[in-house]
Structures are given as C-alpha cells and as structure tokens.
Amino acid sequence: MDAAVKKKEIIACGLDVGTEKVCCLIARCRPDHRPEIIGSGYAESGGIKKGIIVNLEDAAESIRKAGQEAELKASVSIDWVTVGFSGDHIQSFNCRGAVAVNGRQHEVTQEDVSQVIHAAQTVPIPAEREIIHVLPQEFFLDSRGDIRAPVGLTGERLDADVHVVTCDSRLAQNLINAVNKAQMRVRKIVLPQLAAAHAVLTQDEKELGVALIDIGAGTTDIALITRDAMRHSSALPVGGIHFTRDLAVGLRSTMEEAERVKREWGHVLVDHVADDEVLEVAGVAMRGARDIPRRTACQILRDRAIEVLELIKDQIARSGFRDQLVSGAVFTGGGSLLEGLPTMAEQILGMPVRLGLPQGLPGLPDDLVHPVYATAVGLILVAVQDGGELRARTSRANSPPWIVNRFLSWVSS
C-alpha cells in the first residue's frame, strides 16, 4: 500500500441545515491539532422552516448537494457530520446535582465529576423531548463554589450547576432521516449558538459576560455567557426572512425582489437615508416595476428591526444575568448584516454591540470570514473537539465522491 494511504488523518465535518442554506464545510486536522478547512459545499435549502424539516425528500437533496460540492473540493468522503439543530422548539433551563465523594482520602475523581454531572440531568423531561446538552457551569466542594476543575481537589460533598438544553425528539429525529436519506450519518447534534460562540466570541469576553445573538434566516438564537459557562440559551421563531416579508408586502413585490432591495438598500436607521433617495422596485406577475422612496422601504425594516430587538430585549432580562454582560453583545448570522442594526442594537439593550466574524481556524477563506458562516465554522471547532473521524488519507480527485472509499473510515474512540 502506498505509503500516504498508511498515514492516518482526523477529518471534521460540520453540516448547518438552515432556512435559506444548507452549508457543509470538511476539515482536517493540521500537526498542531488546529483544523484546517479543505472544502466547503452549499445549497439552497428546500423542505426547511424555521430550522425544522418540513419536507423530508426536498431537505435530503439539499443536504446532499451541499455534500457532494464539500467531498468534490476535499477529495476525501464524509461519513459522520456533527449538525447545526435550531427551532423554538428549543428549551433550557439551569439545575443542580450532588454527589458524596467516596474515594480514597476524599479525593474528588474523574468519575466522580461525571456522576455529578448525571445526577444535575435526572430532573423529569416529557417523553417527547431528549437532552442534547448538559454543560457545566460551576462546581461546588463542600459548598465552596468558583470550582471549574474539581478533580484532585478533596472534599466530601460535590456539587455541580449544569445548563441542559433539549430539544423535541421527533423533530431532531426528522433531520437525522434527512441527513441519512443524503447519505450521511449524525454524530452529534449541536445547538447552533454553542456552535457558534466557539467560532466569534474571544475568551475575554466569555469570560467578562456577554450575549451571542445569532440572527439566521428563520430563528434568532441567544446564548448568554459567564465566567466562561452558558447560563442561558433560548431561540426567537423571527429571523431576516421576515424582514424580507414584510419588505414584499409593504412594497407589493416579490419576495426575490423585496430580499434584493433589503440587501441593497436597506438600512434600519431611517435618519440617516436622503428623502429624495427613490428605488425602482419591480412588481408581482405581469405588474410594471415602481418607484419608491427609500426611506418607505427603510421605515418597514426599522419597524421590524425595533419588534426583533425588543424581544431580544426582553429575553435577555428574563433570563435575570443582565447585569453580567460586562462585554456586552456579539451579533452573527446573516441577519445582523442589516446596514444599522448594530447601532440599533446598542440604543435598544443599553450595551456595546459588535459583529461577530468566525476566527480559530488557520487559513479560513476569504469568503468565510463571513457571520452568516459562523454556526459552520463553530460546527468544526465542535467536531474537532469531539475527535473528528480518523480515516487514510487518500487522493479523490478521479472518483465519484459519494462511493469511493466511503465504508473505509471509522469513529475514532
């Protein structure tokens, strides 16, 4: 056997299946265990609402191009791809367990974290619903806390703070059908906010507080962070495809015609657009294109932009760690691309706002670089993490890449 098959490398895949994309990019992981994106496939999605698989054929083939275009640029199969699941269907809360420490001289144990971490989760889910998270939070020895490294320390009593989040076990089995009808097999399933705090928060600001708002097409995800710990996760049923409806019905067009405009044009700071500034827009069916103010189609995106905002708002003081976001908020997802909308933002929850762009990978492309690529990108960070699949390396560039070699590749342990 030639001698680069013998040599073995850990390949990451993370797939996010979203309203308007699906998105597939292909890691490998470089010597100094940091990954390196070598493909990268997208598609416009079919049979997807508001992150849930509504039409189980349609969602199959979208994932399916997006992972084909992915192998075609890696040259190499995927097997396993840990998944991107958003929905309102989402649902967190924050709890506790305890455990007596039994072992030698009272000394806290690997296992023993591990059995603290069960009892906080043992709290009573209905039956429809499935954990797909417990996150440590805090641990606590002998009621002392500030604890987030337990093991060797001694004690008698360990206690732990833990952030579960579950989801509705009939829709996550939806997209694990679709992921399978494209041929493909769910590794792990992912919470597209933790995926991508991973990929545009900096540690200072995890550490210090600070609020992760993922605006995507059809959700709008949020994730408050502490003291380096999720202490609250929660997901809004509004994202930008709303904006770009009330755009279409405002203004009497399409919906290709009013997400143009949006892009183009839009702005949710209405002040700040001349009142002689006139867009030409085009009509529905056979209706000749008008022209508008622009300020008209930017007061329809301001009004939306205030109601996103104070739901935003109104989470955020709900979940009752206001107050700890010292760093303020980090805004990601192609939503936030809104001309303004930081600015807004800033006004509207009383905090300093920034973009969050995906960082941690060396040599991400150019056109990665990209909020609307933040949840992919902190899908590989996860998978890595996890242990990516340790497969042979070998040339693809002459075979069909969904049957080569596909059955070659294993779970690293």
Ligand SMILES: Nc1ncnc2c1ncn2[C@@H]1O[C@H](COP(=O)(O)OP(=O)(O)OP(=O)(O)O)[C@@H](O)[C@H]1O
Second form
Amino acid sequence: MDAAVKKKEIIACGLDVGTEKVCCLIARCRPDHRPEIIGSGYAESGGIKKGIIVNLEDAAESIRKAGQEAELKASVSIDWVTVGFSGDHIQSFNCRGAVAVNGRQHEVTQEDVSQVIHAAQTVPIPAEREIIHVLPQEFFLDSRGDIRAPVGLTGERLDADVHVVTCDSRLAQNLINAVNKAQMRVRKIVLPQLAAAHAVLTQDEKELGVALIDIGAGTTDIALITRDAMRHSSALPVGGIHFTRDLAVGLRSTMEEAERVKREWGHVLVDHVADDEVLEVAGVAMRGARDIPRRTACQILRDRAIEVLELIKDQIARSGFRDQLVSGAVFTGGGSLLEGLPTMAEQILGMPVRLGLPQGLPGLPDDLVHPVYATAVGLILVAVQDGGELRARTSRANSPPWIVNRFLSWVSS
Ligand SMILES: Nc1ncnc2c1ncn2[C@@H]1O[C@H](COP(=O)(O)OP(=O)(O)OP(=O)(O)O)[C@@H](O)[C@H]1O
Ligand SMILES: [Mg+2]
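With the form predicted alone in hand, show me what the form predicted in complex with this ligand looks like.
Time for the whole complex; same chain goes first.
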C-alpha cells in the first residue's frame, strides 16, 4: 500500500470484531468520494464468543493488535471507528410512523422526513435494549406508497415504514469498553449483515430481492433485502466453529486438526467424495495419527450443514418475505467457503445461491477480496457514507488516552 496519508484527508475506519478474527480497515476518501483502502490489520480474536465479548482484556488486546497493524500500514492514527456487532441478542422489527405535513403548500421537507422516521421508532423498547438502526423502507404520502425520496413532494400526511434494529445495551457497552481499552472510540455500531450487504450485493439484487447469509465462526447473520430496503435481519447462534467441533468430536481429534481437515478435505456433498479416499488425522494428546475415510469426515460436516441450512430456511419462511427473494441468496463469511455448501444451499433453500466477495473498492488488496472480509469492507462503506473524519498523519504516542465509559451517540439511519 503506497498511498501513505501525508496531509489532512477524510479518513474512515471499520472494525469487524468477529468470533475468529478482528479486522481493522482504514480508508481515505478520494476526491470522487470513493473510499480507497490504505491500511489493513488482522488479529486472531481473543475473548469474543458468538459475536459478544466474554473477556474484556483479551478482546481489547485483539482489537489493539488489528488497529495498530492497520495504523502502521496507513501511517495514520485511528480515533473513531465504525464497529460491526453481532450475536443472537440483536433483534429487529418493522413498524410505521406518521406525521402531518404542515409546511409551505404542504411540501415535504427533510425535517418532515426526520420527524416521521423518529415517530416510527417511538415504540416502547425494554430498558436494557438500545436502538442501533432505524432503516427507512418506504414512505407513503396520503396513503400513496412506494415512495423512496419524499422531499419536495406535496401531501398532507407522511407515513414511513422502517426496520428497527436493537441490541442488548450491556453487551454493546462491553464492546465499547473493549474498543476504548484499545485506545479507539466507537463512532457507530453497525449490524454486520448491513455492512456486508453494502460490500457484496449488487444494486439489482437489492432491488429484486435477496437473502444475504453471513456464516461466520460463531454466528450466522441473515438479512433479507427487497426493493433496496432491509425487511428482516436476524442472527443464529451457529457458525463454522460448530462444524469444526462436530468434526473434532466425531474424529476424536483436536480443534486445530479438525479445522485443518475441514478446510483442506471438507465437502458437504458426500457423493462427490470417492469411497476409498483416506485421511491421516492426528489424535488428541499425543495419541498417534489414524487413517479415516474422507467420507466419514464429510458426513459429519454434511449433517451440520443440513441443520444450519434448515434453520436459515426456517428464518426466511417465518419472515414472510420468502416469495420476494427473486435474486435468491448470497452467502458470505468464512463458513460459506466449505466445499459444496452453496450447492447444498440451493437444494435446501430452493433458490439460486452465489458466493459473495467484497469488491468494487480501489486499493482493496487481493487478499481482502475474500468472504471473511465482507463485513470489514462494508463497514468502511458505511463509515464513508457517514462522512468519515479529517485526519493527518500523526504519531500515536501524541494521542491522549481515551476514557469514554458511556454510550456514544450512534442512533443512525
Ligand atoms: N476454506 C474454508 N472452508 C471451511 N470453513 C472455512 C474456510 N475458511 C474459513 N472457514 C471458517 O470460517 C469461519 C470464520 O469466518 P469469519 O472470519 O467470517 O468469522 P468471524 O467474522 O470471525 O465470526 P462471527 O461473524 O461469527 O463473529 C471459521 O469457523 C472457519 O473455520
Ligand atoms: Mg463475521
């Protein structure tokens, strides 16, 4: 990466705090407003399970490591970060708000739009929950719907349908504390599948209707998007780790060995594996290696894949949007790399499936064009949309220690 930051520029930073890895990306906004990645950092996750922090020190250390690597490559110190936050505590629902259009000649203003979005989110939310997104889906003017940009149109009553995403505020605070301990500040918490959707979906897919499925290590995040708006989002507490664990138990091996076997030899379509293929698998605690039919390993992975895909199918069916997913499904996240999974997903979900890679960003190194980076790249796109911040090349040693032990203002559209 040769585009070192030499003078003050608009900089955006995305931090994907995943169960397996923490990834930090730094981008500068080019004059054409497109982000250009100038630094990336990667660290194995510590203290993070199923998307949530279970050990503050370890999580902060992973975040610090990824952040410092990205800072070093970009020659810029990070202050504010846009962070992805996953887990099955995330909940979402659709609702509607309404306001009267009282302005001059009943022309809708930006203020009316803000007010109607605000009105839509005044549903009671339990004290321990916090809203992270209010995503507009569609506006109605005097009951005429399918309006996306109402500003300037004329009418007496403006309604808005919105998708509201909430999280457990205590778990969010733990994430904020871990980021603060790593000497960065949370600018905004973002639903990871919303970020990934920005990075891997085409505009056509979002218009026609698509399911985005991010199979990570600890969670499987689902987003259903139709007519360019989020209609449903949810997270299942299963991911690649569960495949690995099944394999470790079934083959009586270590997690490390099971991970290797899964990546190198795993295939969920058992018929594609020859009868006589044999794998050498290391045993647990100095027990010698054993020969195991590859099919045995693949059958274990197949059973888990069927279970996960059935759960996804069930979520999609219960959302009520199944029939609107004309473009099918796009799978991303590291877990989607399991051989044969997209084909099996087509069979079980009954729709076309493709693998989603992050793309379309200048300066995106080839090694980041990979499903595990979909969320991190998407976070950059969200951060840039929010304006980024003006920063110059500075030394981290001059930065003050950040003490921000409170919720930062992140409510966003
Ligand atoms: N080639 C591969 N074949 C099968 N699985 C793979 C492959 N490469 C990575 N994985 C799996 O992908 C998972 C990691 O994916 P990813 O980096 O998207 O997770 P994460 O973002 O850290 O976790 P989460 O989003 O659940 O918090 C691991 O479980 C890993 O085993
Ligand atoms: Mg992830």
